[in-house]
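Just one chain follows, in the form predicted on its own, and it is written as structure tokens.
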Amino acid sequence: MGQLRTNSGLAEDLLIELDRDAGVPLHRQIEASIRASIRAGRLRAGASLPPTRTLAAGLGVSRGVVVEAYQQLVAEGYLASRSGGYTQVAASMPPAAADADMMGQPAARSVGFRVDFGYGRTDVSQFPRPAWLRSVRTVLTTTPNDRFAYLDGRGVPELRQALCDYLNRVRGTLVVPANVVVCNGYGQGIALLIQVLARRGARRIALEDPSSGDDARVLAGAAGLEVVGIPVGPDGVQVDALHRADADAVVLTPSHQWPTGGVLSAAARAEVIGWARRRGAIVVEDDYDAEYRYDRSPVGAMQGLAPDHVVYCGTASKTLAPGLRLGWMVVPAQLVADVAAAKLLADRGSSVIDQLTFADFLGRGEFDRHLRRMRPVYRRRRDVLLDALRTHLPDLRPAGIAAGQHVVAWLPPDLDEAAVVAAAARHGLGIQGVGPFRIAGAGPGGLIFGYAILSESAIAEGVALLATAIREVRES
């Protein structure tokens, strides 16, 4: 028996066993072993195999034996030859002889939608790779060595300063670098904050109803906090209900309420701030998509009104790409030390290289240029959506259209939300209703149209599919 296991950065865990007493040619045994590893997923598409000489030496066979095995697998479509003599697992596999799972049943296949209006997605194909790469190169060639060591829980000073400059200029905040805590997106940020509030004696947290506060809802429950929903009207959260909630903190999306799109008025913002000051409470401002506005003037952040009572949360997920896992919180001075300590305990800090890259990207003005390039792209997609709704479904009432990357359309009373969503799925259309995001479970039916990653033709097709589905619901 002979075997070779390599972890040299080529094929992970390549294990080939040879039985010289089996009466089966050695090249056939090598073929069978590699073929089985590919089919089982142990060798992923694109993984490079060891050079023929290396594999032959490790197995104690002639190079010609390995060459013959590789050539056969290339002919079958399992391997692909690359320039320079490299051999890789092919990007697309030939169909397996038996397409069944280990229980003898047909293997499950994922069923996609012809058009998917899924919300909360940004067009990552537009990520500004050349500009980001320039910043990466700058960071790697100019950053002092000590910057790559452990830092404090707030993040690198360069990014905290760059975020201050940007947020104070664009969002009307009152931020100093000492109050910025860099985190891995909003999800981690709200988790850290809830931990800190619970340890400081908070008992109840209020969320908009409806809202996208699944993270906060689950995390608050895990921390022993009670969650209460505050109804949302056309202009955002209903402040009178907040007064009755007896909450220690409230999570708001005041500049573009998710999902209804309402904007909290100046008077309502002042009333929320007054509530927070009287109770010694915290307002968490989730500013998730404020950079994308089309038909209205900019709406400043609430943090600028009360820096001692508002935690401002922002991320690069909707503007650049969620895979960057870059987020930030502007924390009142009395909470900074506790939140930074919680961040250190969670993961010892976010990636220094990514932070420095984003700081350079912001400082060069590349972030502003990217947003200027993307606003008209998203606006055209939104306009196509609204035109299609007016044409095919004029009795649906769009809301929250002036900004963001999604639109809510309220259904007329004769249409059941769940029935429409189910019928749409049968016609190959992915769309979600507002109902699952309600805390109290009551309210008018509505549909959430995420349009950021769809082409204009796909948006038009999707609305046509929805019109067919709604006709089916009405006829039934």
Ligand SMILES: Cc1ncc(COP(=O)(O)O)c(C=O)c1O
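Just so we're on the same page, rigid core means the largest C-alpha set that superposes within 1.5 Å between forms. Positions refer to the first chain, counted from 1. This structure is a prediction, so every number in the text was calculated from the model and none was measured. First, how it differs from the form predicted in complex with the named molecule.
- Leu73 is among the residues whose C-alpha shifts by 2 Å or more between these two forms once the rigid core is aligned.
- Core-superposed comparison between these two forms: the Cα of Gly450 travels less than 2 Å.
- Once both forms are fitted on their core, the CA shift for Gly441 between these two forms remains under 2 Å.
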Given for the second form:
Amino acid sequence: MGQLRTNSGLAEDLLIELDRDAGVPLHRQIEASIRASIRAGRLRAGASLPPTRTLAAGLGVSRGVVVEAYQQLVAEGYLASRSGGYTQVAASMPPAAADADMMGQPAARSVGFRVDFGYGRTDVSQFPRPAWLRSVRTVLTTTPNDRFAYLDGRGVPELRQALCDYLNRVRGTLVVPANVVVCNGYGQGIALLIQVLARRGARRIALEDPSSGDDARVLAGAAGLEVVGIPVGPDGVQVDALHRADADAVVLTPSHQWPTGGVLSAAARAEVIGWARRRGAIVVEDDYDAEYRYDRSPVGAMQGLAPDHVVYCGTASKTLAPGLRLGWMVVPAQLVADVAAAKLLADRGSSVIDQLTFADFLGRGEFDRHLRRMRPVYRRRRDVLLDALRTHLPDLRPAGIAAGQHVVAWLPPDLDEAAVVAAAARHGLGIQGVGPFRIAGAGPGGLIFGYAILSESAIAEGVALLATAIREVRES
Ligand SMILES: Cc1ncc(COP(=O)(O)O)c(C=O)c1O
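Having seen the form predicted on its own, could you now give me the structure of the form predicted in complex with the named molecule?
Everything in the complex follows now, all chains and molecules, and the chain you saw is the first one.
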């Protein structure tokens, strides 16, 4: 629809074009326009129409003309008059084709699976709504208007301070607010970092192999950086391979390697930091799910060992909800200005209301409380998964520490990973193999079990389906 103008200017609340020379009464033109918008799905069921007085003023017609048009559409069933004196598109309107498309689910959703072990999903049904609402209310009732203006590229001071307090207390970091940059999740954080590193002359970036395929690998390629995979063993990345990689930066998940689940040992951490110091390189520490360690306290963040060489990245995606798009980086002093400038260039800053809300939420201790509530829930789900694997599939070898929201289990050599994944899908089980996340290609077959959003009975059912699928692969 083009921009619609009337003799008296733009009707801001509803796009309606009037042609005063058409010889068609104005109320009929308004009716036809609204009817067409509803049929085309531009106005959805339940959408509120502007008050008659407002629309009339915008269109430069008398209010009676608009009233007549609305009344006709109410009579036809397109609109409904509500008791508060306003008019809505009737709820019984059939959804328009375009709308139905938009409501379709993303391809990654577990459409058609009886059980889906898809990874990377947090139990958003447990989002602490009442506590978050309390913080939103506090922010909206106490924040002066001028705080809702444009932002500093690093984020609001309250959140940067609250994150420092939290990270220094819980993750053993060495952070001051000036070095924190708030971003829209790790996904944006790594994108900004890669841009900045490339602009500052980096040529080669090392990634764990296997590692998450959908961010650093793609982004580095797009920024013109060469990507080199560093093999991962049971205790995280193999540092001797890093020494040979001739890289300017390395991205690690040291507290819980994604996906294999190992923890980088103290000696390996020290070696990585020595490597970074000698080369003037940067270590990106993706601390994506460090909040969930079930058998002991998590190892402190690497950032605390070398604040000048480590960029620490955290996210609310695993703890609160991925849809919040809240993440944070602790950036070495020499990179802060560049990263903050890249953030401003990308989107002019993350939502100030969300940042202030999260700051209040952290400050009240609600984040700690939420984590204390969720740890036993995820731990039970993990225990149920491991019990079921031991019972039904004893020759699969679960790897990694008691942590996080997923487990990798290695397949015995007689089982082909892709064949197992395909057979599982035929039996109504969604599961992914490790193979697609490898950089150099080869390696043992393994399956990634995301358990965070599954009930204990669904987990047990999923393992039983997998056992059936594996039996079929072996028999074929
Ligand atoms: C390895 C890893 N890091 C970080 C994240 C979180 O990304 P974001 O904060 O952009 O949601 C994920 C999400 O699944 C992940 O797998």
